[in-house]
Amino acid sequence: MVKRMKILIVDDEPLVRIALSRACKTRGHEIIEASGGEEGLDLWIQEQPDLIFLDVLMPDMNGPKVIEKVSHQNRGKIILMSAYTGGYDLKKAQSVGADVFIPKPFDDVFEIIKVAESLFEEAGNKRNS
């Protein structure tokens, strides 16, 4: 069983937040939600989540700009998401500070949660070794 995570979901699309939130909650994780980059940045700094689902394109502040404004010690693991995959892939996402890139729409939200949990477990195992 994966350790319970505090997860921040930052996306301007309510349906994406709802889907991720429900799936995470069924796995026992604590969820914090933000509907835009500014709110997400504030919550990220205050709550210091273990993992962040972060949309690339949002009206007030885009995902890469949010990442840029968060200090390295408060990072957590970052999953960057976007329906606009033309300019983003794993390499580009990693270049802005994300750990994983996931295109939207999702085929299987529970598969995304598994990716998040493995990312978190990997980080824990590296710290403990």
Second form
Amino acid sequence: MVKRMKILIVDDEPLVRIALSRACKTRGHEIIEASGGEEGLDLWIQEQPDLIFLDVLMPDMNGPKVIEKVSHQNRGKIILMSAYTGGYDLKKAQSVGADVFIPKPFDDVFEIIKVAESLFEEAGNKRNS
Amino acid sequence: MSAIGHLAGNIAHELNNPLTGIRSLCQVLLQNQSQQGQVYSDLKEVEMAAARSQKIITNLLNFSKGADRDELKVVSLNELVETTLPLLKSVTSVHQREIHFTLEKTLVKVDPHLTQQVIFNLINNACQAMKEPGRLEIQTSIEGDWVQFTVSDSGPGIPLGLGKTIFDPFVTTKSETGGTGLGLSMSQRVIHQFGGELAYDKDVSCGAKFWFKLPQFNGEENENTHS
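Please move on to the form predicted together with the partner chain, as the form predicted alone is already shown.
The complete assembly is shown below, putting the previous chain first.
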């Protein structure tokens, strides 16, 4: 059975937020949305989500900058996403503090949710072990 | 990265974002639709159109990367063709295939990935030109200082009047099947960037014969060389 997560989606593209939000809700997760980096940072600190879908390139504050400003404690799992080719890969994403990097476009949004759920479950197993 | 590479990267980002949203939202909506319904099939068409658009963007990006000198490698054209053919098995297997590789060294200095796409394009075009099982001939040869790749088919040939514009962008004979008309235009540009030439023979009696030639590499073999 899938554990319910509180998920924060930070992306300046409305359709990406809507699609990810709807897909997550079909799996029973609670969703908070932010349309930019600064709003995302505020909500991250305020809501303490379990997992964050974080876009890289946003007009006000980019994803890596947002990560930098969040305290390391209880920051949740971070999935960095980008449609900008040639800029990021897993290694680079992990070097800025993300757990996983997912390039856009993604072929199947539900596979992305499964990645998020595995990440969360893994973290839960580590806490309990 | 060149200026055109930067521009392409920016455009790709601007287009990939909404396309990601379109495709993902379609997938979510499809989950709640009966597969027998009209809405389901309409949504499926939208999703497939978004997937095709993403593919075009990827192709344009690869094309715009062009001849980045750091990415050129010395490779065997024979090997490139050999590794490309299995990717085309489903389209080539219905035709009578004649494949002739020259026994001479076919070393060229290219971006292997882009060159493989050109080979793929030309063979795929030849197969698509033949609506019924026909003859497909693929050949590599050495012509003076050049390494040449040739593909011939027994299809209807190049339509009259198309000959002059066939390498122009967005010219296609495949609009019903989703051809974007970028294949030959991009392929020619890629080969030019490697110092070669891509053209077709005008005096074939039946079908079409496309070829490209690349300068033969005669330099020192080093760690970037594949024999």
